[in-house]
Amino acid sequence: MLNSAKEPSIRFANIIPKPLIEVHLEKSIFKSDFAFECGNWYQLIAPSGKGKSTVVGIITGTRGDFNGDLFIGEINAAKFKYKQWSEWRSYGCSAVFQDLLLFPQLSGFENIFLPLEIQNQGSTKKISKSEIELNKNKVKEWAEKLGILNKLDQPIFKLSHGQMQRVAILRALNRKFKWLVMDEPFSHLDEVNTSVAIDLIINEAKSQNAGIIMTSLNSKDLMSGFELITI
C-alpha cells in the first residue's frame, strides 16, 4: 500500500498535540478532520509554538503524543509497526526538519546520498551506475545554484547552519518520495537562495508528482501555487 505508484493522502482526524490541550488554537488541521490531498501543496503558517513542528513530527511518525488518529493512505498509522514506519519514512515522505539531523562528521556529498544508499539496498530493482552518474551530477547541479557546491566535500560540522539547511535540502530532493515535508526550510537563507531552493523543491515535486507540507511562520512567505493553512 505504501509503496504504491499513488502519493497517499495524509488524514488528521481529530488530532490534537497532548503538549497543545490547553492552548487554545483554531480549528483548521487540529480538532478536526482534515485531509493533505495527494499532490497537493500546503503552506503551514503559524507563529512559534503553536504546532508546526508538532505536525511534521506526526506525519513522519518521529511524534506519538497525541489524540486521535493519523491515516496515511486508507490505514490507520495506529496501527503501524516498525517495518511500515520505515518503509513510508523510506518511500513515502522525504523530510526536512527544523534541526536539520544532518550526520555531523559526514560529508555534506555523504549525508546528501545516504537516503538513496538506503533506498537502493531495500529496493528490488537496483541503480544502475550510469544512473547514479546522473544522480550525482544532478546534485552537483543543484548545488552549484545553491551556492554550496564548494563545500560539499568539508563535514558537516564546518559549516554554517544556512550551508546545513542547503545540505538538507537537496538530501530531502534527492529521493524517490510520494510527499516532501519540511519545517521552516528557509530560516536562514537569503532571499536570493530561498528563491532558488524554492525552484529545486517545485521543479523536482512537479517531477515525482508529489505533495508537499512546508511550515512558515508568516504568510509572508506564501509562494505561488501552495494552499495556506493556518494552525
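Heads up, when I say rigid core I mean the largest set of C-alphas that superpose within 1.5 Å between the two forms. Numbering follows the first chain given and starts at 1. Since the structure is predicted, the reported quantities are computational estimates derived from the model, not experimental observations. Compared with the form predicted in complex with the partner chain:
Once the rigid core is overlaid between these two forms, residue 25 counts among the residues whose Cα shifts by 2 Å or more.
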Second form
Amino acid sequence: MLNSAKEPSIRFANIIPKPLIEVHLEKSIFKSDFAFECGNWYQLIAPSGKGKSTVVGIITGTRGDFNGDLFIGEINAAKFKYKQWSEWRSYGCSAVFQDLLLFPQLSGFENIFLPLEIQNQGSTKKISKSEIELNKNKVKEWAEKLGILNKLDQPIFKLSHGQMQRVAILRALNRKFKWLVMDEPFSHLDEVNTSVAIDLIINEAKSQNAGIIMTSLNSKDLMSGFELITI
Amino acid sequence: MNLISKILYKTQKISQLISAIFGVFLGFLLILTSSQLFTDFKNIIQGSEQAIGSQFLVINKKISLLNTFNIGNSSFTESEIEEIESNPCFKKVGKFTTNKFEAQASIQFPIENTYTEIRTDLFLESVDDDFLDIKPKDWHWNTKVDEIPIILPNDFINLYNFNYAPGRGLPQISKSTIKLANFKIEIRGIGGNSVYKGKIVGFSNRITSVLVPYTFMEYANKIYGLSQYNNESLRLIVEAKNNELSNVQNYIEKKGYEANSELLKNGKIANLLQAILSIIAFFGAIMIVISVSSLILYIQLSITRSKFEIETLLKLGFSHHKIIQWYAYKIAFVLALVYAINVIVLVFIKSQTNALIETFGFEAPKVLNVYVLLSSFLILLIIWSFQIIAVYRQIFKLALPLKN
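Next, report the structure of the form predicted in complex with the partner chain; the form predicted on its own has already been given.
Entire complex below, previous chain first.
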C-alpha cells in the first residue's frame, strides 16, 4: 500500500486535537474535511499554540489524542497496527521534528545515514560499501552547500542548534519518502542557509515526486510554490 | 557494530548489569550443584544397597509404659500384617514363631578337674528358612532325631567372648569350637519333660534370636505347649526392596514401629542428604527469583533510560520488533553465558566432590546428569521468556500513537 508508486494523500476528516477543542472554534484544517494531495507542497502558518506541531504529530503517528479520522491514502489510520506505522514512518513520510530527535552520541554522518539502515531493516542483505560511498558523496555535497561538512564527523551534542537543524534536514532528505513533513525546519537558520535548504528540499521532493508539508510561525516566511494554509 | 546497537548500547550500565547477572549466576549455581550432588549421592546409596543385596529388617512395635502394665498390646494383628504385605516397599513378610514351652540349655566346661556349668533359660524362635542369612547343611530336624540344630546370633558369641568370659575367668571360645560343643536342652511343658541334644550349626548376623528349625518348633509346641501362650506375632521379619529404604524408613516411623535400625542407616542418610540439599536448592530458587526480578528491573530501567532513543527510532520508522529482538538477543547471550560458566563451575565442583567421595571408597558417576542439565536449561528458557515479556510490554507502549 505505502510502497506503491503513487503517493497517498493525507486526509483530515473532522479532526480536532483534544487539547485544542477550546482554541479552534471555527473550521480550518481542523473540524473540516481537508486533504493534503499527492505531490503538492503545503505551508502551514500559524502563531504558537495553534496546533502546528500537533499536525506533524498526527501525520507521523506519534499523537493519537484527537477526535475525527486520519486517512492515509484510502485507509483510516486508526486501523494501523505497529507494522503499518513502522512502514509509514520509514517509507511514507520523512519528518524534521521541531525538537530534531537526533542521537546526540552519534556523529552527523551516522545520524544522516540512519534512515537508510532503517529502510533496509526488512531485508537480509546489508547495504553494500559502494552504496554507502555513493550516498556519502551525495550527503557531502549537500552538507557543503549548507556549510556543515566539517561538522559531520563530530558527535551531535557538540554542534550548535542551527547546525543540528541542518543535520536533521539532511537526515530527512537522505532516504526515500512520499511525504516530507517539517516542523519549523528553518527556525535557527539565517536567510542564506534557509534559501539553500529550501532549494535542496524542493529538488529532492521533485526528484522523488513527493509532497511537502511545512509549518512556519510567520506569514513572511511563505515560500514560493507552496500552498498557504493558515490554522 | 551497526548504528542501532551503537544507539542502544549507549544507555547500558555495565556495573548494574553485572551485579544483576551475578545474582542469577549464584542462584543458578546453588540449584544446579545441589541437584547434581543429590543425584550423585542417590546413585551411591542405591549402589551400596545393591551391593549388600536385599534388606532384611526385623520390626516390632514400640514397647510403652502401657505394655509394662500389661494393658497395651505389642503384637501385630492380622490386618496389620496384611497391610505390610500389601505395601510395595516390601518383598515378603515372615512371622516369628516362639516357644510355648519352657526350655533350658546347659553346657559344662572342664576347668581344673571340675566342671563349670552354664545354665540358661532359652527363648527359641523359628522363622521361614527364606529369611535366614545362612543355610547350614545340618539345618533340618525330624521326630526321629534327638539333636536340635541351633543358629545363634553373632552378637551372643561376641557378648560371651568379650564380656562374660573374661569377667568370669572362663576361656574364650571360637566359633568352630562352639560348633563342636554339645548342649543339653531340657524342655518342660504340658506333654511332660524331654532332654534333647543341642548343636550349634551357625551364626546369624541378621536375626538376634536363638533359632531352631520350624519343624521342631511346630512339633514341640504341639506336644509340650502351654495353653497360656497364644499364637501372636510380636516381631516380624521383612524383606525390603533395595531402592525403597527411605520409604521403608518413613513407613516404619509413621506406623510407630521399630526396626533394627542399623540397616536403615543408608535410608536415613539419604533422607538427611535430601533434606539438606533441598534446603540449599530452596535458597537457590529464592535467589533466582530475586535475581531474575532484579534482572527484569535492570532491563526495565535500561529501557526507561533508552526511552528517548527507542522512541526516536520508532518515530523514524524502526520496527518495534527489531528493538525487542535486539534486547532478546542480548538477554539470551547473557543467559547463555551464565549457563556455560555455570556448567564449567559445576564440572569443577563435581571433580572435587567425586574425589572426596572416592576417599570414602564409593564411586560417583563421572559425567554430569543429563536431566539436571536439561531441566536447568529449561529454567533458563523460562527466565528468558519472562524477560522478553517484560521488554515487550514496555516497548509496545511506545510504538503506537499516544492516546493521551
